[in-house]
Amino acid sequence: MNSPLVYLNGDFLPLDQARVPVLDRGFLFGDGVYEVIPAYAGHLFRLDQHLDRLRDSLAAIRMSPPLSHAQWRELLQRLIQGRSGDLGIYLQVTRGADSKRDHEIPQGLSPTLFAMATPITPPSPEQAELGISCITLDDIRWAHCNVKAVTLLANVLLKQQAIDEGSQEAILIRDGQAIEGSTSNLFIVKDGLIITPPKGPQLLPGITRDLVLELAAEAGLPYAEASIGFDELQNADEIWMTSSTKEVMAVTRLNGQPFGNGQPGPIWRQITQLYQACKERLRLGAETC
């Protein structure tokens, strides 16, 4: 089977031919940022919001955007042109390759731009009905989790510990507060109120997170951006984890025990229906959802 085309520094070429220098700072230091952008039936999901977050991450690591929003859109549309089904686009920008390995940030490097599109399969209705299992773990990540950096070793270790213990995700606890998952944002529901931690350096400003709040507002569902203590997490009526590829998943087991009645809750069902309707509008050509 032919290797799929990817984008690398101005060229579209087969994945198995894509190469970067060993002195690229992304390889040596994790000196770069990334985005993951779904595309449904050829329509890019919330692209401007993803590119705004990419711009903010670049600014945080002292880099200027290498392309405008319009240039990114043209590039990504070309990348997915002719591809069927739902796709997840991985987009990465590193500071580029230097002539030596040095911690000091060099000036005048050409950034390395890479993008690829791979099929994504969201959870089936049957999987969604089962929900997911989570464990709680101490948050061992750095102090700037709002930057979508490629330095993900802590996330990898936390995710793997969850998998080793028979769960799909880890909910991270810092200073007694539930922050987010290793690869997802966190929501709880208590007495009909949807709660998610406020944006800040401790968590990623999730695109799906923001959409869930928009959908809740449009449906007249009460919500708040507020801290979630560990006890509040354990005593919630519902827990959800959200991401662009996993969408909105209900937590039905927590720390090895059934959570609540072991089934997704009623407000999760409302939000999931609204989310799926939003995706369908996008597939049919809506500008946004």
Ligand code: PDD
Given for the second form:
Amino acid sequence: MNSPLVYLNGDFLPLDQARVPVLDRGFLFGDGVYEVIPAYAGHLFRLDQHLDRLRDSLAAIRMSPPLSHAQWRELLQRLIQGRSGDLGIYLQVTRGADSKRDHEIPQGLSPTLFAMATPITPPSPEQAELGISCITLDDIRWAHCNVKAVTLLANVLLKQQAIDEGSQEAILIRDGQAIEGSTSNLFIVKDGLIITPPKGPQLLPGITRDLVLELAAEAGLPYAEASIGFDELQNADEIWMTSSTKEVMAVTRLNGQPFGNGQPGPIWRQITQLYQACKERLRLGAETC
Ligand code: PDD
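Right, the form predicted alone is done, so what does the form predicted in complex with ligand PDD look like?
Full assembly next; the chain just shown is listed first.
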């Protein structure tokens, strides 16, 4: 099989030929930020929102945007040109390669820009109907989880612990509050009200999260951005986890027990239909959805 073309520092080249110096600060310190952007039938999903978040992540780590939104758009469109099927674009910006290893931020480095598009398989309707199993774990991450930093060791360990315990995702608990998943945002439904924790340094401002709130507002479904206590999580009518690649997944098992009746709830079904309709509009050529 041919190695797919990736973008690295101005060039499009086969993945197996892409090389980064070992003194790159992304490699040495995890000093960089990233995005994961779906593309459906050649259409980039919520690109402006992803690029706005990238700009915010870069600002938070004291980097200026290496490219404008228009330049990113052109580059990413070229990356997916002629590729069929659903793709996930991984885009990473690190502070670049230095001539030595030193914590202090060097001046005048050229950032390392990398992007690749790989096939993704969003959950099928049958998989989505099964829902996912989650466990709750202490949130061991740092104090700036709103930054989409490549420094993901805590997330990796939390995710693996969930998998080791037969689940797909960990719901992270900090000071008695349920915050988000190791790779996804958290929603609950209680008495018809959709609740997700408010944005802030404790969680990633998910693009899917925002879309779900927009869809709820358009459909007249009541929602609130409010903290979710551990008890509220356990006593919720529905729990969902959202991300660009997994979309909106209902939690049907929690901490080794069936959650509720062990099936996705009615409001999840409504939101999922709206989400799929939005994707379909994009596929058919809508500017955005
Ligand atoms: N992760 N919270 C965390 C900690 C995440 O890592 C992600 C996504 C989300 C959901 O964000 P969005 O809706 O913008 O995808 C929330 C991506 C998919 C990843 O790291 O691969």
